[in-house]
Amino acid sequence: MIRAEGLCVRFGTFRLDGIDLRVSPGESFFVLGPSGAGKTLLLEALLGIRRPAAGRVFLGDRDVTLLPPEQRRVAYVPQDLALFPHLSVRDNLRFGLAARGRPPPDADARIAQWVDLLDLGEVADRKDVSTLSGGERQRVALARALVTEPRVLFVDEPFSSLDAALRRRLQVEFRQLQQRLGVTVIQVTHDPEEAFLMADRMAILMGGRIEQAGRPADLYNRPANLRVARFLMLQNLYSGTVEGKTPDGLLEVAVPDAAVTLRASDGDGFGPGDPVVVGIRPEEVILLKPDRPDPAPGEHPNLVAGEVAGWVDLGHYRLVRLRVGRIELDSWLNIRAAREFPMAPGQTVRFHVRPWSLCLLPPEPGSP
């Protein structure tokens, strides 16, 4: 549906370089990255607001690099939503059609359709858009874009200013709508949770370059490098060395600061003697209750004892910090399990990590 080849965009001293991406029809594609990564700049180049210094943009088989947005049959929902305060809700929706030239004969029918789909019936005749709630403003902006039946909908952090509960509800609603309608969406965000919730595929943009692209689960479980791992909140990162391989093909990785050797199944490209960074997600650290019998030999290849350094309850889960040798390791317990798990500072607890839950990454200067 839309693709970029070798895209380079300059903005002052900042530049996007060598951007290659492809978005399929009906796909929800997210550009995810920290503030200042160039996400909005990339969106503007794909949309046609900003002309690239090099590279090309295609819609289908058509080269649209030099075409303005109004000739691309695309739509845009900016971060500030850009509703017109002097127009009523219905006139804001009609503007999306009028901006393309002569409104189609079925303009009123289209508007009625989107009013219904986005549950705007109670506010459709509101004269003053400033009286709308945050969620209502969000839906009006989406309706104004979708009423034009765009080939691609571009969305720039539309939920960032909403409170947490409303933001999550609207994200779910928009994702369900996108899937039902089969609309192709390219959306930028700095929020990994939003991208994991709403994306079919995503690209991690940092410093003007795409570090990794793929399905959310692939990026989450197998980040390409330490920069991506840290951005995607892989906080348990430790220096290690590959010592060898077991008969069943698992890598044995020594973590000196913890005085343990772990077995990992994710070891492509690593061999004995190679330095690595071992990543362990908190939800993959499985705590064993003190009253549980000792596991059978070999039942848990990575069975480790640690000391409870402290914990904090964060609503739906408990974050437990464990001390193992000279390292500290975070683990998550859902709040129900936490209530049934006796715990005290200084207490020794056992935990295990499954071999396929370990993520091995190449070290970088100053890592981990």
The other form holds:
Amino acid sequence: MIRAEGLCVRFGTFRLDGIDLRVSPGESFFVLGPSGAGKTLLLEALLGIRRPAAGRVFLGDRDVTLLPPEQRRVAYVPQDLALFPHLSVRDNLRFGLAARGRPPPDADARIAQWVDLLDLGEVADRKDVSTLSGGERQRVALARALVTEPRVLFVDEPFSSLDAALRRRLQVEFRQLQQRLGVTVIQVTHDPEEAFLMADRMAILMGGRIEQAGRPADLYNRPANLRVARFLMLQNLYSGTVEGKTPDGLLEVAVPDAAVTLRASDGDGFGPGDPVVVGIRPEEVILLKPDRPDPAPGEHPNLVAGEVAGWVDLGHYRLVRLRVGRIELDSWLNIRAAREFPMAPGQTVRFHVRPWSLCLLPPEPGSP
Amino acid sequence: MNPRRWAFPAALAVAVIGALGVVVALLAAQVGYAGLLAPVRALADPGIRHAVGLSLGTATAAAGLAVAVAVPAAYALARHRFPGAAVVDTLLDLPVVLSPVAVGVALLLVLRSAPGRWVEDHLVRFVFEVPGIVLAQFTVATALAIRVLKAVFQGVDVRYEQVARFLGCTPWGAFRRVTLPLARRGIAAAFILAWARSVGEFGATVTLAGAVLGKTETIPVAIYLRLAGVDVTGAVALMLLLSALSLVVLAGVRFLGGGAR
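Form predicted in complex with its partner chain structure, per the form predicted on its own context:
Below, the chain from earlier opens the complete complex, with every other chain and molecule after it.
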């Protein structure tokens, strides 16, 4: 549907370099990156608001790199939504249909359909768009864009200004709507949760470069490098060395700082003797309650004993910091489980990590 | 009482009262000299009625033309970066800071050049004619209108235009359907400022169009002619008339600017 080849954009001293993207029809594609990564710049280059220094953008089979916005048949919902303040809600919705003079005869029916789909019945006849609530503004902006039946909908951080509960509800609603209608969406966000919730595929943009692209599960399980891993909140990173391979194909990785050897099923490209960085997601650490009987030998390949260094309760989960040898390891415990888990600082606990929960990354200069 | 607590507000109050005092003194002196009804009596004079009509007419024409030129020019300057933009910007400010007499002399020199003569002979006569008044006022007012409107257009978020483009508008369509309506109040304010500047314009007008009695005699020129003829009462009556007209215009600016969203 939309394809970018070798896109380069300059903005002052900031550069987007060699961006390649491909988004299929009906796909929800996310550009995820920290603030200042160049996300909006990339969106503007794909849209044609900003002319790229090099590279091309295709819509379908057509090179649209130099095509003016009004001829692209794509829609744009900017971060501030840009509802026209001088027009009523209905005139905002009608705007795209009347852009080339007279609106088509079925304009009112099309608007009514989107008012219905986005549940705007109560506000569609408001005269002043500034009286709308955050969620209503959001939906009016989406309806205004979708009424024109765009080939691609470009959305720039549309939920960032809403409070948490409303944001989550609208994210789910918008994702369901997108799937039901099969709209192709390219959305930009700095919030990994939003991307994991709403994306079919996503690209991680950092410092003007795409570090990794793929399905959310792939990025979650196999971050391409330490930068991506850290951005996706994989905090537990330890340096180790591949020691060998078990008969059932698991890699044995020694982590000297913790004085343990872990078994990992993610070993593509690593062999005995290779230095690696081991990543363990806090939510993949399984704490064993102290009153449980000892597990059978070999039941948990990575059974480790540690000491409770401290914890904080964060609403629906508890973040427990464990000390193993010279390393510290964060783990998440569901708050219900935490209430039933006798815990004291300095107490010894056992935990295990499944072989497929570990991810192995190539070390980088300055990595742990 | 701690003097530190009231010294600053007191200084502010003194400044406001002082500034207001100057204005009140100006008006009171005029009223005291000629009487409150002097402007009304002055309007009985057909010559003065002509001067008022001429002033209103030329100022309206000059302000209209100035805004018509300034809207696209200011929009271009506000939206587009091009090499030499800063130079263009500074040059356009020149007529505002230049002494009006100097502007008038410069206009005369232009109209005495070969292309200027051709325009005078074949298109419009400016020198010592009514169009000369409009040209003089227009030259000064346009620079002012561009200055104001550039800020107005910069105040209209470019996102609105971008969204309008993606909804199918051409650049002109986005300008007409989104930018112009959003800049409406600013454009009205620019017109009124251009009008106010034009109606009080004297230096450039008198240099280019002269002070021809009953022909190129605007209110400021009429005041000057009364003073030159030692008719101080007549001059003051006209000054009060000009003050009244100006107050109406300033009130209009407040109304249009203050009510803005």
